[in-house]
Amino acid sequence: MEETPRFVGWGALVAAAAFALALAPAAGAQQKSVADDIARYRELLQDGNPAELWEMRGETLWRTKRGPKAVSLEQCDLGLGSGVVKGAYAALPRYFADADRVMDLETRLVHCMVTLQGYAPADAKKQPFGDGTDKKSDNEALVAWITSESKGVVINVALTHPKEQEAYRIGKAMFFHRAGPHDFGCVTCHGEAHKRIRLQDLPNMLDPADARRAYTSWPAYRVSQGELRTFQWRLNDCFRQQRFPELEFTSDASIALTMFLARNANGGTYNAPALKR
């Protein structure tokens, strides 16, 4: 004998809705508790942040005579004058007249390695990221030290030169562009508040407060990878997760996207290299 289909009445629906509403505050409190626990975990580990090892190696690399010309990077102009490192990162990316180009930190380092130390461009850009084992990246070490010299400095990325304005516009368009097999874009994860992946809160990079918190925490030592990771690595990993083509190291596209995100973080106090899970 066939079973008679059952239909849920209005009373059951109302009861279910009331139950869901009753659980909502508890779920919200649980999420907040998890976020607080992660924050406390990072705070406890911060005093022994292994990023200091990358910083020390980066300072040594900056001062060591290397390359075909056997000179150091100590005369590299990062935007505040020849050899001035303190506070330089907080104003990058920026336009450099000697290259007639907007550059972020890593692009400028490659430029100095080529023009001052005599490296071929391909050699200067070789291995931008460590592989998580014993194959460390000189780029990540240099970035760790240079960025650490801007701790406590307020982010102040300018849009005074036409090429800076153009980079910002392109970066903004890239942020909102959706494509690939999943119709993803940067905006998918970072264009609204209160989004998360697993236990990871996703900052809304269109909100100044969120943008400041997120941008000023890179580079960072990733405990899960045993590596210091740069902001450029973070962008590349986002592209990988979106199933986009690889973001070319020091390309105009990577600089433009960095310009958009850095400018959105203006007014934030820089506090990295940080520590992340």
Second form
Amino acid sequence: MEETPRFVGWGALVAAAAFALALAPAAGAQQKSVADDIARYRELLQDGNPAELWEMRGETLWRTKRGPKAVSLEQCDLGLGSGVVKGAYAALPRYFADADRVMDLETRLVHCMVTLQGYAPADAKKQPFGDGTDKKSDNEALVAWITSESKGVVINVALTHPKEQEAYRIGKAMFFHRAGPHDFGCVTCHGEAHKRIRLQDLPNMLDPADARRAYTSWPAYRVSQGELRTFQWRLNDCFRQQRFPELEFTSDASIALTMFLARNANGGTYNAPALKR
Amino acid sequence: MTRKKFFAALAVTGLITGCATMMSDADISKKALLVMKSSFKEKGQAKLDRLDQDEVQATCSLYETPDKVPKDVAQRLEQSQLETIRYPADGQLLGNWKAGEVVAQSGVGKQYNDDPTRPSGGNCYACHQLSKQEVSFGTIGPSLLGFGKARGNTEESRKYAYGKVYNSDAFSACSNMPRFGHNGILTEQQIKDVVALMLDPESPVNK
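Rather than the form predicted on its own that you just supplied, could I have the structure of the form predicted in complex with the partner chain?
To see the whole picture, the full complex is given below, headed by that same chain.
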């Protein structure tokens, strides 16, 4: 199997880089953020990223005949026409007339798995995220490959259809919705410039420059988790820490909030899958 | 009118005035709540009612940042929140700073994956600098290094610190800081311990 030696190579490289990070002196950390360590980690990997493993698996999944109808996803329309992957992610979320719904990438993939491949919706949404074990998620792999095909493309979320505009406004309202035992909303951590939680830098998602930087760096390979994490995962885990109930995968709220954040990042050059702590 | 009835009335008004062309901001907020209710699922201790807002949360959500809250609105909220503060019956406000440090370090509690039978933390370091030796601190809140040294370990400072941790909105409307006592995140003893961490001359905060 072709991938095996590469995988072992990656494992060794990641282990070596993690070891070097662990040895990094803690001195001066007061004014230094983890961003510096991540930058060093990237250097150690010499422009490589374990996310490539997910990308390769995702491309294979895209082209493999699967599901009850035994067809590939190659006819899936991600917004730029049937089978067009290049640059598609940079214009999502968007309104899809065939579903009469605004969809982000992950929702669209579920839609294609159901309509083209014949999966039951529950099966198509069965394992959106990997759990850190060998049981990897197909969704994360497909997203890794499809997003990688938008590298270098400028984010251009249109907001022309009334349903896109409504999704944006609902997402915006969600962003400011403070609730739960801690009174947290997205805005609590992401509404001011140059803030940190512990040593982690927090992007101000209301500032275009910051929103571009943050949004164009997802999905990302998370070193601490050994998984490639998608934007649906990012939102899901934010709400867990916000002390809300669980955000459902591909739910309307997840799409609306993604629409708000993606639109705020308009004009940014897409540069993911990225590498994060 | 009770709070629940008040918000129910708001919701009904919204449905009647729900419009054909452009929805108002108020209608969008109502729709956002409906969308959220159908998009989240209960998990562990986190039930769907956590999406509902009390008066403070609903009011504060109307303004992008706390500094945009009009003065009269802020004063009204601060007054109503001041009245929620319950000081310890024994009159003792100062606990053990070492136990307070544990509370300040711990970020667990109230998440759906947390065990509700175990005590929650205050996670103070997530947002505040508190001691010189803990370099992993956040900056969402102000630095509290030397808090007790600057204010003195007086009855007045203890009362302020206890009240601030109990209900931060009583002193600064729409603060980013959770209302640890009012919302049952920390126990009375834990808040006393945090007060000690802030004010005890032996605490690393004041070293």
